[in-house]
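Listed next as C-alpha cells is one chain, alone, in the form predicted alone.
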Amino acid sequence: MKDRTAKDQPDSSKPSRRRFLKSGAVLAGVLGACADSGNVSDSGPRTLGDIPSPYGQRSTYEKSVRYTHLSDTPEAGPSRTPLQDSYGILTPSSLHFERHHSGVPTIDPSQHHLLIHGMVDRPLVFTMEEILRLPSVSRIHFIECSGNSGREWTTPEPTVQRTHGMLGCSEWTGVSLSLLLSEVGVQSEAKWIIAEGADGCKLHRSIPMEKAMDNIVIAYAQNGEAIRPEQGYPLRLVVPGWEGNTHVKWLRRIKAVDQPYMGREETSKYTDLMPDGKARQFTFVMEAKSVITFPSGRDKLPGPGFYEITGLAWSGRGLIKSVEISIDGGQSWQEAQFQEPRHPVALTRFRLPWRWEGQEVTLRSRCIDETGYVQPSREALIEARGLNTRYHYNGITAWRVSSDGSVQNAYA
C-alpha cells in the first residue's frame, strides 16, 4: 500500500481566514435553530441541593456504560469503551475498555512486589513503597487491544463502541522502566525482558530490551487516582504504541533474557496467518487509525440541517499529522480540524462542520501519521494481509447515512 508523505498535507491547526468565515457560517447555521431565550421559563431548583459526598458520582441522567459480551467462560472476555459518547481525548478510568485472561485479582499492594532478575548484576525487589518514592513521570497514551476491530475482517459489528471499543486514552503515572533497569545493572547479552502478570495464568509477554530502555513506563495511576484493579493495580506496563496484551497488567516480574520465551501469547495468539501460509509475529507497532463517532451506527439524525462530524485517530508510530474526511463514500476527502491538544501515540479528536441534505450518504474517515503512513482502505487491507486472522486490523470504516436518518456500519 502506498503511503503519502505527511509533509504534503496542510496544517489544520494554522488559522485561516478561510475556516474562520466558514466556521462562523457554520455557527450561524446552528444559532439559528435555537430557541429564542424570552420565551424560555427559569426553572431552576428552588432548594438547597446534596451534600458533597466521599467519592464522586456522575449525573443520574448519564447512562454510558461498557458493553460487555459474556462467553461460557467470562473471567477471559473483554468490555469495550463507549466512543461514541466520549468527549475530547481521554478514556474515563470508569469506562476504560478490559481484557483479562483469568478474572480481575485483588492484590493488597502492601503485600506486592516487584521483582526484576535474570541476566543482570543487582537481582532487586522493590516494595509499592519504595517504586512510589521513585521519580515519577506522567504522559497520555492510548492502550488498544490488537483484537480490536477483529470482526471487521470478515463481519462487522453494528455500532462503533462494538468495532472500536477495545481503545482508550489516558493519562499514566508511574516509573520508567528504564531507571529500574539501570539499578540492576542489565548484562550486555541480555536482549529481551520477559514481563508477567500476577493474575491466575500469570500472563507474560516477551519485550526486546531496546523497547524496554526507551519509553515503557511502570504504571500505578491513572487519570490522577490509582489505576482501578481492572486496570492493573497496583502496578502495570504502559508499553506506549503496542499492541495492549504487552502492557502486563498486575506486574509483578521481569526477568532479563538473551531470547524471547515464545509464550502463548506470541505463538497462537496475538499472531496473523498471512494469505501464503506463513505467521505474522512479534507485531508490537498499533499502525495509524481512525474512526467517525458521529454520527455512527445506530445513531438517529432527527432531521436535515447543520452537524458536526467527529472521530477519533490514532497511531503507535507517533503524532496524527492529518484526518480527511469523505461525505460521498470515498469519491471525494476534506480535510478535518483537529481539535487540541494532540500529543503522540494518543487520541487525537477531529471534527468536519457538515450541512445533512437529507439524502443517502456514506462517511468515511483516514489518518495520515508522521511518517507518512496512510491508513488503508478494508478492501486494501484484505487484498493485503488476506482473511486469515483477527487481530490488527485498521482498515477504513464507513457508516451509511439513510434518507430517514438512521444510521448503519456500511460493510454490516
Given for the second form:
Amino acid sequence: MKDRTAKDQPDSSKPSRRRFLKSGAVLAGVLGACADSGNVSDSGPRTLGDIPSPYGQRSTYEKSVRYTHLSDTPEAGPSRTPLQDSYGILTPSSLHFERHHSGVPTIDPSQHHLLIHGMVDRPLVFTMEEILRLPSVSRIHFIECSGNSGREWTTPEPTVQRTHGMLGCSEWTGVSLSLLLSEVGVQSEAKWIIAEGADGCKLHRSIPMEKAMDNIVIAYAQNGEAIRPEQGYPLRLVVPGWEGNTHVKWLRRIKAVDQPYMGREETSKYTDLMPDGKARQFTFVMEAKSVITFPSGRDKLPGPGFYEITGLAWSGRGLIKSVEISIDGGQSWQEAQFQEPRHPVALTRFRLPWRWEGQEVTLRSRCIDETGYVQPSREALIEARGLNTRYHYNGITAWRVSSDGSVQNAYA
Amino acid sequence: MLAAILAATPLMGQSPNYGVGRSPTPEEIKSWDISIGPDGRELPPGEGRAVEGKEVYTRRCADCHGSEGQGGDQGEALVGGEGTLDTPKPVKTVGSYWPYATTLWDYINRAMPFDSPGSLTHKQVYALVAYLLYLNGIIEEEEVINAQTLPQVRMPNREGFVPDPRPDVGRTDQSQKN
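Having looked at the form predicted alone, could you now put up the form predicted in complex with the partner chain?
Full assembly next; the chain just shown is listed first.
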C-alpha cells in the first residue's frame, strides 16, 4: 500500500535521555547554561512514593516512542524502533518495530490452535497449553524487515530510527519447530513448509525444509513474558537471520509441501529487481550490517569534548567478528570495542571513545561477520544492484557532524 | 487438583514422543487449508469470466485500485507496466511482474478486499482473476477461469526471476582497510 497521506508522529529522535546524560552532564561546566546543572540540595520534608503496582510502567519523564508514518491503510504498515535511544543489545518489547499486513488481531490463547499437516505421517492440531508443555528453548536473535533502510537506495532519511528502525533484538522463548515436525513425521517428498498466520490476510510464507529443521523457533515469549499482540501473540515463528517477513506472526498453520507456493509476499514483494529487469528470489538471509546510533541524524552535540560513539552491528550469517569506525570520511578505520558476550544472529553493541574537536567530521561504521563478509559501501551496493529494489539494503551509513554540532545523514 | 489436571489433558494424545496434539478431521483441514500452489491442485470448484469479474471489481475493488486497475490512493496498480522492469522507473503489477496466475487467486481469496478479507465467494474470486488477467491482456475476454484453466495461464514475467547470488558485494577486501 502506498503512503500517500503523511500523518507523521512527532519523531522521538529529539533530545533524549542518552544525549542529556552524555552531553549535558559532561559539558555543563563548559556551557554553564544548563537549566538544572546547579547546586545539589535537599528541598524540605519528604513524602511517600507510589505503592507497588501489578504491571510496571516507565518513568513519565521517558518519551522515546516508535515512529509511525500512517498511510490511508495504516493496518498495512510499519512502526520503527527508536534505535537512537537504545542501550545494550535488547529491544524493549514495547518499542520493538512492527510490520503488519492486515492489522493486529485479538486472539484468545484458549481458542488458538496450531495445525501441522500436508506431507506428514500424522497431521496434528496443538493447543497452546500443549505447546507450552513441550521442551523449550530461549535464544537471543535480531529480527529485521528486509525493507529496513529501503529508502537509503534512493532517498535517504534523516534519522537512524527512520533509516534502520525496522530492527529489533529480543530473547525469544518457544519450541523448536524441528521438534514439532518430528512429532508429525515429515515425509521425504516434503521439501518446503508454508507458515501461515491467523491475521485478517492470513499472511503466509514458504520456507525450505532444511531451514525448518535447522533452527526455527515457534516462539510464545519475548524478553521474559508472553509475546505482545503486535509481535504475534500468542505464537510466532522466529527464523534466525532471515528477512522479517518470514517470521510469521499469529502462527496458526504449517503445511509440509513439495515446492514453494509462490505467495504474493514472496513473489510480488520482497524480491529484488535488478537493472536488467530480472528479480532475485528468494533473498532470505539478512546480510551483515551496522549503524552508529549515537551520534546520529538530527542529534545536536552541544560543544567540543568527550563523546562515546556507539552503535549496533548484526549478521544473519552468524557472529559479528569486528566493527571498524571511520571519523575521517572513510580514509582510515579503527577498531571499535564490543559489549560482551556477543551472540550469533543478534544485535551486537559496539563503542568507541571519541573526543570531538569541533570540526566537521563524517562518521561511518563497517562490520565484518564470522564468514569474512565485509559490510559494503552504499556505492558498491548500488553498483552491484542498481536502484530498482527497495529491499535488503545493508550499505554503510555516514553521519556528518557539522561544526555547529548538528548531525545529518551524509547521503541525504 | 489431580482431576483438574487430568481433565485438561487430552486423553487422545497423538504425537509419538510427547503425547500431545490430536488428529484433525478432514473437514477441519479443508476449512483451514487455503494455500494454492503454482500447479493449482488445491483450487476449489467454480469458475468465472471477465464480464462477471468486472461487476465484482467495480463494487469491491475499484475504490482502492482504480476503475480499471490503474491504482489509487489506497491500492496499488494491478494493470500495466509491461516492458518497464529494466528501466529506471519499473512499474510492478500483476501483468508486468507476477510470475504465477495461481498467486492471484490465492491472494485475493486470502487477503482481499483489504477491509474485509475472506468475504468473497470462490466464484467471485475466479471471476476477479479472469477480469484482471483480461485487463492485462493475458487472456481473452470470454475465457473461462477455473481449476483446470488457471494453472495453464502463462504470466508474461514467468521467466523473470533468478536465484539469489549473494554475497554479490561485500566480500573481504583487505585493500579497503588501512
